[in-house]
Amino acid sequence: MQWHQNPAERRQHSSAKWCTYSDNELPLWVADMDCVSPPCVNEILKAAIQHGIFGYGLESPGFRDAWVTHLKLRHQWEINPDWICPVAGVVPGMRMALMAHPECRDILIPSPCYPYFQTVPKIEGRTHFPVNLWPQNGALYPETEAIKKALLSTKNRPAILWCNPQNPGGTVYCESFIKNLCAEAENANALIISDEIWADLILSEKSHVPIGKMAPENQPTITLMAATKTFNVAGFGCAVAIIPEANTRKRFKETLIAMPHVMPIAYKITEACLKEGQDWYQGLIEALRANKNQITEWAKSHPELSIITGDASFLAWIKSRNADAYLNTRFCNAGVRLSGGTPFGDPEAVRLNFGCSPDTLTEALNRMNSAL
């Protein structure tokens, strides 16, 4: 995997993830890598510039084709392809699958989690219904019952938003859990919203189960999917929502309209990332492996921390075991920035991004040593 060996040298172009913070500070906080994207996508760019006209475009050709072919040889999930929404991000699709079905007021949401699952209900008028997840065999997971009680007392239609595999957490949800979801959801006629954006980063031998795969056709279920976080290209916003049932679909297309569109572009570098980009994958998954057993090790000589890698992405939830609120402030203050928990439901806990080269990781480690 290519690295980049100055990785500082990002805030030249604007980075968010480089440049929000001070220049003495390495950030390890949202979710995007340091590493070079695959090559196909600099192929994409260079034609696109020297056609040199960047006017509206449309899906293109192979798009939907890419998206089958992969659900169905990564997933064994075959799909119809006019299942296929094309949304121009995971969070807007989020916020649109909400817009959609107005009469959807109460909203099951994991937490700790992803910030804009508290954010995008909230922004929508929606009331929250936390399901709270806890830490079990390295993975974060609900109590029993717990979506089935959440369900109960709800008062209006209820919509469940779910995040598989999870966010902070890695948990790659096995498929026992994901069918009792469904039945659960299926009993109290709820919509299911599933962020699966993760789906393609498992580091383990664990097999990613899709929300649309274990529901029945004719349950409403929104699955929505990218390539941006497997494929390091974040800028160029791009995602997929799969629905199967046809009414659920209708409302969501509808509410399309006069939203921001895929950029073409954005269209052929997904497809090619989904075609071509396969050796790249290869070689990122054995490098962010190689990092998490680097925190694996650091984290032997931290008894006091509790520290989730889990099975996908290329996150660690932290979080002390004596309480401590103010964890995120000491890292901060010893030159590391990580995403600090509040804004996911645990102010106790950060969040560490190690999709950065070892080096990085090491040097960021070392500054963490100090600060505890």
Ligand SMILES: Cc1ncc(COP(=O)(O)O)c(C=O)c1O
Second form
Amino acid sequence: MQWHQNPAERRQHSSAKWCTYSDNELPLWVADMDCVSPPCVNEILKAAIQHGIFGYGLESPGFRDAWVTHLKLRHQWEINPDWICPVAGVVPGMRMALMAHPECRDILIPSPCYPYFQTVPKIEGRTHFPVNLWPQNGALYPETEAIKKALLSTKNRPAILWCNPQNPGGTVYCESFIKNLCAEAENANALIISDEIWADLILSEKSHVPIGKMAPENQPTITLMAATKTFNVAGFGCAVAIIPEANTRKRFKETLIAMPHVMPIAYKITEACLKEGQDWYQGLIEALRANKNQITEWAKSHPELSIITGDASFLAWIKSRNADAYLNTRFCNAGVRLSGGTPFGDPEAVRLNFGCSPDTLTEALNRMNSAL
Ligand SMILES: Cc1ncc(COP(=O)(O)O)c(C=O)c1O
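Mind sharing the form predicted in complex with this ligand? What's above is the form predicted on its own.
Entire complex below, previous chain first.
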């Protein structure tokens, strides 16, 4: 795994991370990394360019098998390949899951959470039932019974839109938590839509527990996963919805009609990363652990801040203990662009993406020192 030597060069490649804000600001916001993807990605692209024909395509023959093997080896989840519904991204998958269930009017979402957890139910005309998360054991968790209470307060068929592991906060929910969530959903006849895009980016010894693995096969669950975050290929939209229950799967598949397809090259890239990207992946996890340690050290000299890095992701969730509403503005003025907390549901927080070289991170933390 290599950090890019000159990540600012990404400005010449229409990078959302590097091109959105002024050149004076170091961008540590949107969740992609300043690293070169695994070599298998370039090989696939080179072969495609050499071929030179880019017509309509199909799912690559080994795509399902790559997921089945990956889930079995990494997460001890044995799935039937027919449960897999490819989709052009996790966020589109979230929206299609709601489109497929117009009767689910009341949607439980964790708060704070990745902004699309608010946006998608809103544009689909549903009502939010936020489940507040609080700092606990270095991550963010709901209070005991919070999910049960929120389900009891719904008036229509509910859906639980969960983020496992959590963005922000990096919470890796344990088996008993996930089992309990599945049981509460079953009691309330709630659909579970679980965004598990961060499942393979766990930096501690904890293990990811997929929701679809814990629920009985006949319970309506939609588990959304992708290799794009892990292998830094988010520009090639490709994800999977894993849906064990037949009727839920049928309804989901109907929403895919006349929607954008996964690009043929994106299938191949995902397949190759899952099958051949493991050495690269080990290097990445080590590099991210080192960056996380750097932030933990930095945090010691800033007791005025609460900094949550959790067990998963390359994100840190930062808040002032003095309710500083201007934290984000201060950091921007000092030349560091973080994600502001407002779209996540907490205007006083900021989110820092540490998927960057140690040099970039050091420079950003130095600038943040001056802001504080
Ligand atoms: C929790 C979460 N879900 C989904 C996404 C984006 O998924 P996709 O690009 O596959 O739509 C992100 C990106 O940061 C994310 O953090």
